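Quick heads-up: it's one chain on its own, the form predicted on its own, in structure tokens.
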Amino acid sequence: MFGTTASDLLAMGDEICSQARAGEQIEAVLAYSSDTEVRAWEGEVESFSSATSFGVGVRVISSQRQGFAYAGSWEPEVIAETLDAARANSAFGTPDEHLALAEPDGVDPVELDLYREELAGVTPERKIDLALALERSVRSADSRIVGVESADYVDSLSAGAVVNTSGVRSFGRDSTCYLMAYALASDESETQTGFGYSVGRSLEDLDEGKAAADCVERALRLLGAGKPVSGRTTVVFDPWVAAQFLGIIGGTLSGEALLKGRSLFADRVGEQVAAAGFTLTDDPTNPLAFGASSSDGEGLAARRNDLICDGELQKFLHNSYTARRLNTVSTASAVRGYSSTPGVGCVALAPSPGSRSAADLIAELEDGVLVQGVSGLHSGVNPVSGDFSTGAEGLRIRDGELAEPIREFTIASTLQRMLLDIAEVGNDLEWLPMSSAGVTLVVDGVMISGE
């Protein structure tokens, strides 16, 4: 389709920016995506959706005022109307001396191989077969699997460009796909759920067997779960839960959070905020990351940003606006779609992995809890105070082995305390369909409340 190549998208951006008037800055963002979702249920296709979308966003800055408009079309007359609307909106903007577009900063983009052309040629029938096969694998794995809530195949192919009058010209494209299943397990007295997944950039990367096996194991091992006795213990977050926890930490380390007074780490750069040896990085240039990209939402070259090194807070993430407001430089961490102005965020957050497996870490614990699922995580965390409280489920750890399943308990601490109490990081780093990677994370001294 026209517009999915670098030359097409950049040419459209150039044309928009060429219409800048005296004293005016213009930024054009053009994006295309093709997305498919298939859900299987009871051997049939419950739903199938395939959609192609494309659009343009235009930002105009004039006299320290900003205007923005977007449209889901690339028709010349629509683009012209969008530019006119952005200009008109700028007249009503609030004056802000820090408003300006991103400027090239001398960092060269890393060439990343994120797009698999073969994914574009996969037929709908093949995608349906993958979802149906996943459901069959889950259902047939164990007689205690009494149902499959969902078995999904999802993929996305996207391309985008950012061009502005300050000299920024960037283009990128990528492909992603994944399988995910949710199963119901029952022993006649109760029912438990579990999920499994497999992530990649092409069908060859997907492992149906792994997704099904993980789903079944997570459901079965919770059968017979009861409430644990309350107390303080070592908690082992499995990779899925750890990714969510680290994502919350990453959200507090942005310039936007600083400007809004919503970061518990404000004014702590250079201080010890985590256990010695713990390192946390946002690196969009890692091609294994689900959110990998050669450029950020303002078109600057993506780069590795070490947020915490050996437990010491190194920096916050910034786009060009938050950097100006806080008298620093952009970390090329702008995030946005064509229908929004730039925000700030992590896209490929990961801790440095340790040297030992999850099994080895569990084997040395006399007492602890493996947490494989949480509920109400975001509502149970205060990013300003750091208070942390969330519902959880998992398995008790006794004498180095996984013991009885437990559920309906709460884990409570603070984000600050948990970072400092990280005892070890596993070697099982895996990239998930989110902005954070997962890894087994051992945290000492966490309060659990059950019976």
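Note that the rigid core is defined as the largest set of C-alphas that superpose within 1.5 Å between two forms. Not measured: the values here are computed from a predicted model. Positions refer to the first chain, counted from 1. Compared with the form predicted together with its partner chain:
- Relative to the superposed rigid core, residue 247 undergoes a CA displacement smaller than 2 Å between the two forms.
- With the core held fixed, residue 259 shows a CA shift of 2 Å or greater between the two forms.
- Fitting the two forms on the rigid core leaves the C-alpha of residue 91 displaced by at least 2 angstroms between the two forms.
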The other form holds:
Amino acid sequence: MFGTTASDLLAMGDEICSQARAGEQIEAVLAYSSDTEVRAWEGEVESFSSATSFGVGVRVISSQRQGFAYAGSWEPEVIAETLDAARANSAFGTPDEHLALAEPDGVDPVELDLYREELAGVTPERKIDLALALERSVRSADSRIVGVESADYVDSLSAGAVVNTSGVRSFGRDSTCYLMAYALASDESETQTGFGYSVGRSLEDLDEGKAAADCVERALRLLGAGKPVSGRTTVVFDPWVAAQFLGIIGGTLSGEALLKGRSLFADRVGEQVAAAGFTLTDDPTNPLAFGASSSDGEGLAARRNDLICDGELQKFLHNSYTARRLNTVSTASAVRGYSSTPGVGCVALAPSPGSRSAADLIAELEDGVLVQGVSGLHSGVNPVSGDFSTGAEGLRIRDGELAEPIREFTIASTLQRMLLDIAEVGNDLEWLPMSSAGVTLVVDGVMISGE
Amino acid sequence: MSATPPPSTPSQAVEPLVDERLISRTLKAALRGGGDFAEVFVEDKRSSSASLDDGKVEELVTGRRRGAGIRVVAGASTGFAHTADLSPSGLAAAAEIAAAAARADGGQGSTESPRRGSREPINEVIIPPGRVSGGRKVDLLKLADETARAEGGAIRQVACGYGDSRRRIMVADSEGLLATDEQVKTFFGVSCVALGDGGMQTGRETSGRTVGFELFDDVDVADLARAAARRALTKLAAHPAPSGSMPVVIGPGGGGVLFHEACGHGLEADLVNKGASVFAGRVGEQVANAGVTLIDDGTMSPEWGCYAIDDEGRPAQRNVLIADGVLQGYMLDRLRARRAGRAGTGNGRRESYRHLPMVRMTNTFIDNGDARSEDILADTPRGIYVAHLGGGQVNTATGDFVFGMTEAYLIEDGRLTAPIREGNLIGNGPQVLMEIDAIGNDFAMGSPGTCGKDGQGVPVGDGTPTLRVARLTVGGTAD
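Just the form predicted on its own so far, so send over the form predicted together with its partner chain.
Let us now look at the entire complex, which starts with that chain.
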């Protein structure tokens, strides 16, 4: 069978690339993961899933045309079939002189400690105990907790390699695990939900108590929520919500969006696009980031990219293709799985934190809304026009204090305006299981629609 | 151009995905340590896609995923493992992992020999997409691109996508079930960006069915391109959406996603059983206004969410969930049906062999009423008209849901007036069902969709006639 060490994956990549014909460029992506998921319910294991997965993706560029194929297996005949398919597919693309694979650019990869061998040795019993303990903690936290929709322990050990005929040979691996729970809270008349989580690279990073306490608090504090009156107000995004908002902003700064005329920030590099004092950076070399990685999806060394400094737009992110098209250099921001060609995106986005706590920022607001959850981001935000409208739930802020819970309302503005309306950034930066960190964000002038 | 053969030319000969004797041995191995039930799900999915963006055909992509998922149920616990290795040793190893994960310590542990079911595929595929050359697929993209750009100089960007898949599945379980299906789907979508004085606007139109390349005998990609372009151009003149609570009229085919979110998910028995649905314990009650009939129909060929058998081997069914406002029952998978002591409803689905099945919708729609759509509009002094919706999301425990408007207009004095910019609508499922106060007679299916639940995506369809909700909250920016 196949191993999953650096030398095993790189050797497989080398073997695929060695079959390049004259005038052909080949890129091979190999991916491996070993995953476990335990779900607890009512004191029992509802399900225990365990599996290893393999994937291969092959990109062929020939006569300025590109083809791609992938398969979920490392069997030699499947890999051979995948290379053949990619080669055949390359006959149909539009010739494009800018098509080419990534080339080593002299930037050395930063060694990152993202893999903890001890996670591989954790017994199934220990994983089950963690899920059961989480479910028990949530259920017993308060008499108004009437159920646990899900209480999960999940872990993943993954490895990946990118090898191409232009000299790129990269390998990376990481381990992740998390606990996540959704609680159901109920009083006489209604039910509310809340979620909590804890993320790490090995079990010692996980805080079951925090995951349980967070989901219980989030569910309980919404009990009795009503619809707010419509109007324009200041909103405070909690870190989880802010991270989702920043992830969307990051997407608008993709070189792909720029190239294809879909970025609302086109032609604005050097201009003020956000409030003074607001700084946004994508830095995959920060080992604390969930999306940290020593290399990008094309195998180039990952690097820090400053996107917005003191409100001023600095640059767009690029992969090799978008950089060539726009006569610049890759920022090593290619993102992809084994089943797709490289896109462009952020993986470790973070704003520079401010100096004050969320509580202090809330204390200053005479009137506002703390938003603890949003829904419909995929349908209500248009990253091309900038229109922003999502469902929301949270707490009213009155005279500097958290007041009554509110739900079934929307918050709306435009992405352009919200960036300029950022009034404060909290000091509570935390890394979340997504491409962006979270931090408390205070945004003025957002329209809320309720009654 | 060189004479390259098409990228995938799978044999159409129907050979079993895995030998039936090997399946039997695998089921026995899965229950060797005990357990109540074992199942082997084998899948072989080939897909191809091509995209054109910024005037260039980016690339043709082909993919293949093949493997088996094995589950063992022991008491209240399910153990699951999957493998891409369909050899006897690969299946045996996965069976052992699934059995260990289920921690069976008893149960009957017996298996019956699989008996072949006799389901026919739901559709005869006339033109297998795997046999169509990449060149023909690429030509469709070029036609759509040219057509959309010809709609006007304000159209600044066009992206088109073609996709097809052929998914063969085989399900066998320890109760003697053995069933197979072949599901072929073909899809085409066009997205446009228009630029005006007020910035950029987008328009999208898609078509997808559970058929082969003959989709394009019926669907003209040039029509899709014109619709997408016009949607973007119309919105250049759009006003900010209003905010607050008001009547909302939903156009035919445009609003199925509302019911998918507002009540469909809440009628999935796995969520109901956990108390995570506002519809729990309400069978037999009036949950919607009189006249509202909600149906989930997996047999609705050739719609996007149809199939002959679900991913647990049960035949697809037409299930009336709400009849004239009264809740009839919930959608079930095998586990939930067994616990409820009921027959299944054919709603056990999974994204792939790498996933456990759960309760999922198929094609979910509101049936026709008897009002004329023009009368519904004329009877609405002020509100908004939603011609086309984007995606949505629901919290089934509270019933609160949102969905995005991608094409909408103001209604003033019973007539459509200005287009409005994008925004979300928000409401509460049980309340909205009671506030549907007019249902038209012009039923149409909507766009093909992918429904996400617990990290798994499956193809679904939806539909509605024109209908009116007396009050919904519109999340615009206008004061």
